[in-house]
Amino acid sequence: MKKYVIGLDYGTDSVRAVLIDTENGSEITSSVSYYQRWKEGKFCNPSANNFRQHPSDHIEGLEKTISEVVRESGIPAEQIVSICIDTTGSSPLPVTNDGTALALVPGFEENPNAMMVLWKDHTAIREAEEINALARTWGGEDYTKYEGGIYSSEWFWAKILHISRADAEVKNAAYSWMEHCDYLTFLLSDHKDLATFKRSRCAAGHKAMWHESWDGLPSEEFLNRLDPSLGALRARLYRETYTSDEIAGYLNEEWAAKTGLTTKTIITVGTFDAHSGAVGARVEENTLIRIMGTSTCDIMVASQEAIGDTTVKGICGQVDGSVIPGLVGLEAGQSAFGDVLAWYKDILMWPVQQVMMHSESISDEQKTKLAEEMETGLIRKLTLEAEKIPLSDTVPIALDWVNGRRTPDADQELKAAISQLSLGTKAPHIFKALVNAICFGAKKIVDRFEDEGVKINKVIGIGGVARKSPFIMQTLANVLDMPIVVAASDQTPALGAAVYAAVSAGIYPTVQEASMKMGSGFEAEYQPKAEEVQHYRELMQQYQKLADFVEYNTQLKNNRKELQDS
């Protein structure tokens, strides 16, 4: 009997389910569901870097996508043997003592603080600073050392601390908190004891300062010094964590009825999208996987022998088993990648939305058609014109920090900047400067890994940007001075989740073997162009000077503010 598995990939805007043949990784069918409340802009305030999502968006998408792939495939339910979910992270949400999302409890349905705090939410900058300061000065274990030495406002404890201070009602009503991948896995599973439910090693290690050497999460004493509510919360979280080749439970009766599957369907321990994507892209040692979408995650794996006692500085953690059991997973990334270009497009579209759409010179139908044409064609036209700009032209220098800096050395207070503008600067010049900037940000990550002794022999690009923009990929190859191959699959994270599901079901003995059998092939390769590599090295030096200037002045401003506050 042939066996099939389902991988679910929860992104920022939508969830996609793929039904995969475990023999060869081929996609039988897929289904996507966009988050309706998120699409309407509810519960968010971008100007304050406040991004929340209602769990109902995710639950509705869960039912729709799984039931659709089961129904449309026509495959008998008993042949669909396992499900694994990957999500964004760190994206924690508060839950009651029975694991119900707090936003589903009467009285909290419209309260953003009771919802999932999305990965890109940066409202916890001050709390992250407190965690970093305490970790360095309290006299005990530095719990940030396996997190790159800097704790980020994007991560678990900082977000919980911020919500607890901002909303006492949520703090008092939240029995516990769960990462998005753990919550959805728990929702499907028949294992309903929060105390013993298998939490994701990937989520806990990279975002919650969990490590075996200090018996799990940071100590109660450390957390109490931040806030007594965190110390009390620790006992209601978890001690052990689990890799995503393990069984979390079996599909419960409620969700078997909703999806058309059986209660014998295995529910696999959840994980994060980037780490799952690396598995879907056949990650190996000394290979850098770049998951390139709105932001980036950069994933590597290394043996314990290769890493030794090294704690790689300024990254998003090194965690045993977070990608492949038995190997150390290393994570870095950029807080904005595609988002940098989307921001620029939104600026250029402003007169269309605010002037043309209110014009009385053309009909409503013409307005809508023109707006749609510009929306879909703007980036393509900018790309074509940017490609024509000769190397001899002066192109502005830009920073990619429009959403802060994730790595190396997390600092979400940093802002982007553009220099060397002139009257000769046109829209394609600025677009090219922004493309250069996101590639220079990637170069900083590669340099940090190699400076810390982690060798990179191969770069694999996955995600929408990698597949859709040869211009960006060629620029990246030139900046890195390395060849880059692009994974062929549209759904590499979901495919990686399917790999984990196949291993948990016993179809393959190891994640490595399943990844090589089921993982994506490659569709394109970009080689650095020798005549352009030196040009980009010179531009990189200018990028670094601008980065140093902005970072220095940001620090001066913060120091002055601290003096004023004291």
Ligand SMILES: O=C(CO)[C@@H](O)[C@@H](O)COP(=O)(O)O
Given for the second form:
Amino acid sequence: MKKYVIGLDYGTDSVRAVLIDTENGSEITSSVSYYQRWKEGKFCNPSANNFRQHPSDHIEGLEKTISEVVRESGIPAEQIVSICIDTTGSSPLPVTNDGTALALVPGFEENPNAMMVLWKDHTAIREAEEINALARTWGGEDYTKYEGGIYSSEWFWAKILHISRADAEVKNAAYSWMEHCDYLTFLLSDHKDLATFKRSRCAAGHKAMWHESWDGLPSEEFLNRLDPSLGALRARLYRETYTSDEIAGYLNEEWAAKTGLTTKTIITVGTFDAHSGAVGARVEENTLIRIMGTSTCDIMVASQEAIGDTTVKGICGQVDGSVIPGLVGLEAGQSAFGDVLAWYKDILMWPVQQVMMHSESISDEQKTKLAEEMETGLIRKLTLEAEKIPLSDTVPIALDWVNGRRTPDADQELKAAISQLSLGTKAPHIFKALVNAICFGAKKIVDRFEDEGVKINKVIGIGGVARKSPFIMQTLANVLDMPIVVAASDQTPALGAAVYAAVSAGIYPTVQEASMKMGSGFEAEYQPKAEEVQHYRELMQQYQKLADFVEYNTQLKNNRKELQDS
Ligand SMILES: Nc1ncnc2c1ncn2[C@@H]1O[C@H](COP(=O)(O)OP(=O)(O)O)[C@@H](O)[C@H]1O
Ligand SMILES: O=C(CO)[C@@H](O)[C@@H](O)COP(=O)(O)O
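The form predicted together with this ligand, contrasted with the form predicted alone above:
Below is the whole assembly, all chains and molecules, this chain first.
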């Protein structure tokens, strides 16, 4: 009997499900669902970096996408043997003692603090600083050791601490907290005991400071010093964690009925999108996988022997088994990549929204049509024009920190800057400067890995930007001075989740073997152009100078503020 699996990928805006043939990884059907409330801008305040998502968006998407791929494929349910879910992270949400999302409990339906705190929510900057300061000074283990030495406001404990302080009602009503990937896996599973439910190693290790060497999560004493509610929460979280080749449970009756599948379907331990993306792109040692979309995640794997006692500074952690069981998974990334360009597009769209849309000289229909054309065509047009700018032209120097800096050395308070503007600077020049900036940010990550002894022989690009923008990929190859190949699949993270599902169902013995058999092929290769490499090296030095200047001044400003506050 031929066997099929389903991989689900919960991204920032939408969820995608793919139904995959386990023999060769080919996609039989796929389905996408956009988060409705999120699309309407509900429960968020972007100017305060506050991004929350209602779990109903995710649950509706779960039912729609799974049932659609099952129905459209026409494949008998018994042949669809396993499901695995990946999500963004760290994206935790509070739950009750039976694992119900707090936002689904009467009284909390409209409370953003009771919802999922999306990875890019930066409301917990202060709390992250507090965690870092305590970890360095409390006299016990520095729990940030395997998190690159700096805990980020994008992560689990900082977010929980922030919400607990901001909202006593949520603090008191939340029995526990779950990462998004664990919550959705729990929802599908028949294993309904929160205490023994198999939580993701990937999520726990990279974002919650879980490590075998200190018996799991940070100690109660450490957490108590941050806030007694965190100390109390520890016992209601988990001690063990599990890699995504393991079975978390079987599809429960409610969800079997909703999706058209059977209760024999395996539910695999959940994981993060970037890590499953790496598996979908056939990750191996000394290969850097860059998932280039709104943000980037940079994933590598290394054997215990190769990594030894090294703790790579300033990255988002190194976790045994977070990508491939038996290998250490390393994660870094940029808090904004495509988002830098999306931000610029939004700036340019301002007169369209605020002037043209209110104009009385054209019809509503024409206005809407024009606005849509601009919205969808602007980045493409800017790309075409930026490509024509000769290397000899001066372009501004920009920083990529519009959403802070994730790595190297997380600092979400840093802001972007653009320098060397003149009256001759046109929109495509700024666009080109921003493209350069996101590539220089990438180079800083590559340099950090190599400086810390993690050798990179190959770069694989996946995600929206890798596939949509040959201009960015060529610039990146020039800046890194390395060839880059691009994975052909549109759905590499979902495909990676399907790979995990196939292993947990026993179809392949290891994730490595399944990844090589089922993983995506490659569609394009970018070689560095020798004559341009030197040019970008010089620009990179100017980027570095601007970065140092902005970072120094941000620190100065923060020190002054601390002095004033004390
Ligand atoms: N032609 C393009 N060139 C460069 N960037 C693009 C282009 N089209 C879209 N983008 C960027 O791609 C990003 C979305 O990437 P995608 O991988 O589709 O989403 P996600 O990160 O949510 O999974 C957006 O930030 C957008 O600005
Ligand atoms: O940070 C992680 C994983 O650790 C990602 O989930 C986060 O960057 C979101 O990725 P996307 O931009 O949605 O692809």
